[in-house]
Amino acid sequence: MTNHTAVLDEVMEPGTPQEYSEPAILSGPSEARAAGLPAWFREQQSAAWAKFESLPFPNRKDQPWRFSNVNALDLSPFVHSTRLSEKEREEILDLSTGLKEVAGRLIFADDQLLRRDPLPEKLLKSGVILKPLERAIIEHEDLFRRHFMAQPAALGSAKFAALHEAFVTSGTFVYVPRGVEVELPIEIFHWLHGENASVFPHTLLIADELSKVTVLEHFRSAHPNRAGFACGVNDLVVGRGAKVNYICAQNWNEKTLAIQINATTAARESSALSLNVHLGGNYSRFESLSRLIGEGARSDLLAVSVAHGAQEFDARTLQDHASPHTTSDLLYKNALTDSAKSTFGGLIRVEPHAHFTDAYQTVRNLLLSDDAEANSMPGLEILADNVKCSHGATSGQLSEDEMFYLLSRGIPAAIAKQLLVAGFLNEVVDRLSHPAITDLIHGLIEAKFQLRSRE
């Protein structure tokens, strides 16, 4: 059951509102925000800011940004977020509805922790850790330094990864010890609130040998018409024989620029499943690196996108097989209407000696209007023998026969289209064997269609 006790005593108190009033993020990190962090971390952030300034902004001629709208990457309007008032905090807490039963929950708004529902006593005694990132930096320094952004941003967003590292001051740290199973999901909310506010959410999840955990992360906007910028990173470390399910429910408003970078490492006989649901944002780029570093490891990369208007979703992936007898399966589905656009660039790489690799990559686009656009660039790089790898991408429209069948039974055209699109996406969502989360995801997708029908 959910523990409804909110514990904030471990969170470092933020500074005064004046200390948060930097004019723009391009002016550099805020010293006030990092004041309570260790010296070694502040030095690391200074080096990251120098790296950000030295790297060029992406160019559409760069292969990792091919077909991308790089003009959307203008960071000049975005500012450091200001301190939330008590009323604003309460309003956001009221909006933070998700699963009925969770093992623990953290709620952030404009990179400020508003609430932490702690883990049950049983999990605490088992050694499970769920803490704000700023506490983990101090209290679990060895684990943090070993795994924090340990994998390079290899899919084009090295500049934005450096920006994230330079600005990150809050997020979530999860550690599950050897052999421990966290039965209920851990739920995390990240909210954008202020006008032109910027957030840098970070999740560091470490699942030790033979452990099991599910994490659901929400990304939402408190106001439908306030522009914002989100630059997030996830580090998912899956130990030997462990099983991790990670679900991202991205539902920013349609004035948000969002970049999310995910790095997963899967050890021997482990299993990592990620499901990314992309509904919001004006321009949203998602990069996913999955490294299978132990024999027998498995990675499932799943994603659904529903885009309308002028929304653009840009996904780049790398399934990196570094050990033999490893398996990866990517299934991405996009439903696009109006002048929405999706871009996918993915690579299956089989490194030398990673024999008997089994890898798949499938991208399917459903175009619901003549102006919708889908660009797909799957690829293979095989440097080992005795492997089984395949990739493919398709784009098409709704079946006229299926539409006629539903219309002939008195179902209105808008509802018939919604049913068919939902059926198209369900193949992905239903691969997650967690009924409460799949119901929630189905509800978010349905709400997106209802929003579309009102416009």
Second form
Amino acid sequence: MTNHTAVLDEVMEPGTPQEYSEPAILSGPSEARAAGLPAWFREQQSAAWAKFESLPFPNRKDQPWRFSNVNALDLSPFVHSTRLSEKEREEILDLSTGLKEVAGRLIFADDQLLRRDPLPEKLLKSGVILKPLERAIIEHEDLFRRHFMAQPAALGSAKFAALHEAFVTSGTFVYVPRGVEVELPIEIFHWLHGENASVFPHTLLIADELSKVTVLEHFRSAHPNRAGFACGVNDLVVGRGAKVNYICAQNWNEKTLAIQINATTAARESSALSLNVHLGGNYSRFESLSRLIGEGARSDLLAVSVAHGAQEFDARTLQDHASPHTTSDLLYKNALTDSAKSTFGGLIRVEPHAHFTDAYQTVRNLLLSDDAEANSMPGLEILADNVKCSHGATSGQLSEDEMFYLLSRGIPAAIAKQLLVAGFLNEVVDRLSHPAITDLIHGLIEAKFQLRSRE
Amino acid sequence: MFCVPQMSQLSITNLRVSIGEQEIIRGLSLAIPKGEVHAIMGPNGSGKSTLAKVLAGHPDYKVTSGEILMDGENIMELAPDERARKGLFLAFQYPSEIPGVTIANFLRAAVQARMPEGEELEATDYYARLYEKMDLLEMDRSFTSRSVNEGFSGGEKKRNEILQLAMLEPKYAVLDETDSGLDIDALKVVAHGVNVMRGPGRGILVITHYQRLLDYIIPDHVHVMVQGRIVRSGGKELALELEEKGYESYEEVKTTAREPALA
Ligand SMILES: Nc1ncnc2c1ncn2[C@@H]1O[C@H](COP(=O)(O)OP(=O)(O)O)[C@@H](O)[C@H]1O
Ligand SMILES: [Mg+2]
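Coords for the form predicted in complex with its partner chain, given the form predicted alone:
Let's see the whole complex now, leading with the same chain.
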């Protein structure tokens, strides 16, 4: 293997042209972009494009899009991204600050791999794979075919999943073999760069039996004011007894239309924890399917959002219990101010034979202004016996007593408010027991408040 | 007549406070000079906590007349956080629980708020001081990373109030029933924490229901509060007298005092 040092050369897939114009994504697949991919995959992409074209555009009358501002989904401005110059690459690499210590790191901008910090020798020897998707398609075709978008997008965005499949050209492939523990997190950056650029970030994580891994993914914009479109898919395949933490820090700029589709499958005795932090985007939709397919599996679905201005966060979830003695615990918290809006639609489904299931779903909205709006649609569908389920959604304001307590200590109102909102969100963030990542997330949330106080 | 200069006392004059239609503080005057410890004793419902919260600037209470001066400055129009930064501190009878905000971060924000603009709190100095005060109050250091008051026992909450007092070093401190919920050992620790804060630069008002606390924090003056008024003031021996005789006789005083007002 030659991938032991950070390399830039492998970014240039043979056949990738140096330049191409910027066709609108709605005019169809870009031959140039897909040039390096194998024929069978490109065929699959053509079929996906046909599917995208045939599926209807979302409508608010459909339950999965109830309360959603479907007008925000206008894709006509967005174009296929162009190649970044050497200078642009350097600038973005400089901006790519995250964790101090990682097992490996991939940095993408406009779907082009800028840099790869490979795994240490020890992990490579034990068979851990961390590769750009486009290489995994070729080098690990069997694994890839078996797991790539294996779960249908069932929560409303089938059309966007098809678009993703049609246009995906890069992303991250992680495989952790049986019994291997990757101590440090794997970190991935996806940047939006060009004006009206579109990206299709993909992460496929396969954790084999009794393995352990943590993946942190950043979504960021290189420019604060350039419009962009991100249509991402991440699939987590958690094998028997494996333990996976997946953290996504979504911090696109506020001119970004973002759609992220997640599918997690948890096998027997495994545990999957995902923490999704939603800070950016003007409309940001997040669909999360968690399937508990083996006895004793556990899934923790955590999310926080901080919404201001006219931002809209739209989350749809399904906790699907397909096996007995499984547990899922969803905790979503949104802090909203100005005329921001959040929507939650979530279902707990306990399939007929999935007895002795514990399933929880809690959504808390903190409304910091009169115009902020939060809609919650929790749901239960229980087809088994001996099931412990609870769901609840609440919306409230900051507690006046808590506020007074902080003020009485001399803490100015703006900072007191910030502390209380951060405290409200911390209950979720602190469920991840990984200090370096929680610090980073606290920092991002704080930065969002500061962005606000500068306005 | 000897008079403490306005410049070094917390003075309350003819204070009247209502909540909704109900008048709770009904013409109360009191002065706490720096260097002294005053105690207010009174039955439940006499308005002691209301007085404490009005001093701190709680928005729920309406001050209908009177004035509150701190070192000669009228603080009535100041927001609660401004009063605090000017040197007023209230240890709450029922401290709020603040989920997700650690004691370390909370106190850091409070200390930082007292520093000149542009100056950053030095983390190592801050922790050194915090640990020193925690040791004084026999608080385990693990408290720093716990959410403020969340899941604390009654006694832990009160210790945490006194920890804040020690960290913020106010000019005037009002301690509202800091003894309630404490066993005797905890009471001694908390009283010690308060006693080390006594000094010429600080005025302290201790509000209590029982005389017990005043065995450990010996006051210079004791005031009896009944139905929103100070009905009697005296030296520390007054506390013992109250312990023996209770408040009944004063409640009669109150009714007789009230009638002329109604006439
Ligand atoms: N927020 C409030 N709303 C309504 N009534 C109140 C409120 N706070 C205090 N009171 C009333 O004011 C009176 C005095 O209460 P308080 O100041 O707590 O007395 P103390 O501390 O002496 O026991 C009581 O009758 C109480 O019910
Ligand atoms: Mg009281």
